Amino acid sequence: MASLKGSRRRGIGLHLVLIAGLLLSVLPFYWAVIMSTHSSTEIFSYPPKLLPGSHFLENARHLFDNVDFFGSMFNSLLVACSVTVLVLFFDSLAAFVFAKFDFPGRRVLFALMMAIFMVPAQLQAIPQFVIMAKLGWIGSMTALIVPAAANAFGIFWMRQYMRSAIHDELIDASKLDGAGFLRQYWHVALPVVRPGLAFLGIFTFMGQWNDYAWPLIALTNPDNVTLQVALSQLNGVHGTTDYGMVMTGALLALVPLLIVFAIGARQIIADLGKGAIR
């Protein structure tokens, strides 16, 4: 009886901790909604406004008047979707080779890749800019897409996932059936590692969508920028910052991320459930 009461108390305590964590996680999003529906004067009023206001449409109208919001969103979608597709293909392909095939120099190549993974992105900006300039890609979306088409983290993540998820017996059976390398990759490896690909897709899309530094450097035309760079132009417009307008832009910029996360999370849960049933 005492042990039953103790387990109930632990369960209640665990649920209280989870609820507190949930509230802390939701609070920034709720506050962004509150700020986007008020004017700057109301945002800095005391006591603070804790309920939604009536200025959202007005803030949205000011936002669309000051920046090309939908054009910048299209640029961000183009870059994020293109990079995500390329990363999923190239990283999973390279990871499949590292995980399931033995060839001369495999360990050396993997060590070099991990060394590149440890180099901060800021150190790569200058040589990357020089290369893009020599290719004539500065100012175009190509300068954002091609350098990010493959990365060391994605290869490392998918290699580790494939080593445990893809059994050697599956590869051997496909070889007996006469399957070549690409057929093994497409029909054997990819169906098994879809949860890992879903996570990598979400991670890559979010990273590209939120990227600010490299698009600011590479896109020299202020009228043709990604969404994060466009939103940064709202700071100090007309000498003052309209925080209601800024928060409206930030809130609208979250919508594609939430959609991608919902789709990717559903894919992860569905595939994990299928694996458990098997």
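Superpose the two forms; the largest set of C-alphas matching within 1.5 Å is the rigid core. Positions refer to the first chain, counted from 1. Note that the structure is predicted; figures quoted are calculated from it, not measured. First, how it differs from the form predicted in complex with the partner chain.
Asp68 shows a C-alpha shift below 2 Å between these two forms [criterion: core-superposed Cα displacement of 2 Å]. Remark: with the core as the superposition reference, the CA shift of Leu27 between these two forms reaches 2 Å or more.
A movement of the C-alpha atom of Pro48 reaching 2 angstroms or beyond is seen between these two forms when the two forms are aligned on their rigid core.
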Given for the second form:
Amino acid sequence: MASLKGSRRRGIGLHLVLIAGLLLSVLPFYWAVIMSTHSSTEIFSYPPKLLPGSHFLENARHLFDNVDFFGSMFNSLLVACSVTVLVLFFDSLAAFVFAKFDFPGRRVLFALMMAIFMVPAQLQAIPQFVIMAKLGWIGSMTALIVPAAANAFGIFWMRQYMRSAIHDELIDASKLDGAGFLRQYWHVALPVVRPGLAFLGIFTFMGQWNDYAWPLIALTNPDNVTLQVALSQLNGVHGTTDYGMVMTGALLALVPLLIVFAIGARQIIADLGKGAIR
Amino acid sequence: MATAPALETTTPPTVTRPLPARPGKGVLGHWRLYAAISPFYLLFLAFGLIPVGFSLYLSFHRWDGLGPMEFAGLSQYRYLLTDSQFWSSIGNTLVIWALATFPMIFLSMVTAVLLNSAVRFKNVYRFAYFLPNVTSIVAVAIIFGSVFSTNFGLVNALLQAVGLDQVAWLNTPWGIKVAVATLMTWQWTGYNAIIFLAGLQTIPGELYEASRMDGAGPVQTFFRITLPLMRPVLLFVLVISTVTGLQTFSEPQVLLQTTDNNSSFAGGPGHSGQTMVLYFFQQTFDNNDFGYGAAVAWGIFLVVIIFSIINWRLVQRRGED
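Having seen the form predicted on its own, could you give me the form predicted in complex with the partner chain?
Full assembly next; the chain just shown is listed first.
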């Protein structure tokens, strides 16, 4: 270890660069905190404020006066939670079938499912809108929940997971004990693939929470929207006048997401890498 | 694609059995399995397959969404070919994609290499670098809108501090594109760094040791060993970022929605931030031109396919040598 001193110095330089990158990652969040805690006049002053101020509660009050913040947050939670539960159930059930059973048409059905990845959302947007209108779902959360209740990505992901995680002997043993298909799925398969389900669940929740394009056109009543749409309305109408209020909304809308991410970060980061290398 | 083993097997797994193994148990005998996979296919039929067919039908018709449909033949596609706003939206999309993707890939590669050689705090860095990717684009676009604001934005304050002129970021063609691309770079650099890092960790340490023995410096090692072995991961990232980049919508929509009173999908002054998908939304949902909107959607699909083929060729050629 002749170059211990040199390598230590290099280590410090390394961490300085990494910390600079970390600060760049976090800077926009910090900037949002700054703006959400200042009044409009302070925001428009030069040089810009770099430390938090004391107007957060005032900005929050303006926010709640201008938009049904908790109502739209409830809508977002309703959609994200419902979709997550449905996706976990339907996707893992289908994945179990594709991973562990053989039946006529299995290959064709699976290939068909994978082909759906290729179809861009715009091709479906207009007819979906028309179908939803015919069903009378436009303006309600049903229009967001039902089409998202099962997806090809989740089935593919869970199938890959189940193929390696569930051993055939395990299923054979449960068959000998007289377990039917549903018992095999519920009591044998699901407990083994909990980490895979956790990843899919967190991923689905965050995706739904952040979804914007479809809710923007499917929720036509401005009083009954998801949080992201409510935020963009706020930005559109009051954007130039009250930045403190808009920033407060943007920050508060991130809170549930950050909680979910903090819980599942390790899982997400590890599994994402795995998915890319596979 | 390997075949999954059938469940009801009594022979050892090493023995390959002919499929199907169970005579007398046809389609009806497997009804539970079909029932289990049916929710996806029913949803796919109702909200995927039928819509795609309908949008093809629609693209040959004129329809405002309410009145009767009127057959238009190929006229909407013919118009699409000469529609300068559509072509400029393709240009905008490609420019924003390039402005975002190349810095992003460079930065995330550097970050991954640094992270790979750092021993301490690796998880802290990974958490913080990943944070931008999980946050909502709407919230982030609102925040970036203020960062790039002309009068009180952080970027212009920095420019002023070093004695430069202010830039009207969200009012000039290039300013808009730079702002949108910066947002996208910020959002995806950490994500891709994590992907690259996972790739780096599959490279055996002996290779690095051998190159150090041969007297190679860190730069040489990177170009001789790291980069060639990282090609598959690099191409994966490139493919994903192309497909998502070509469908950019939320970032410019939120950032630029206030700039035009007639359409929140206009993409800023002179449509200079209007991507292909923004143009699709404008034609369809602001102008209520469902028929032409469908034609635009197929135009976008064609562009995406062309770039997917280019990507695919790239992967193929890399695989051969």
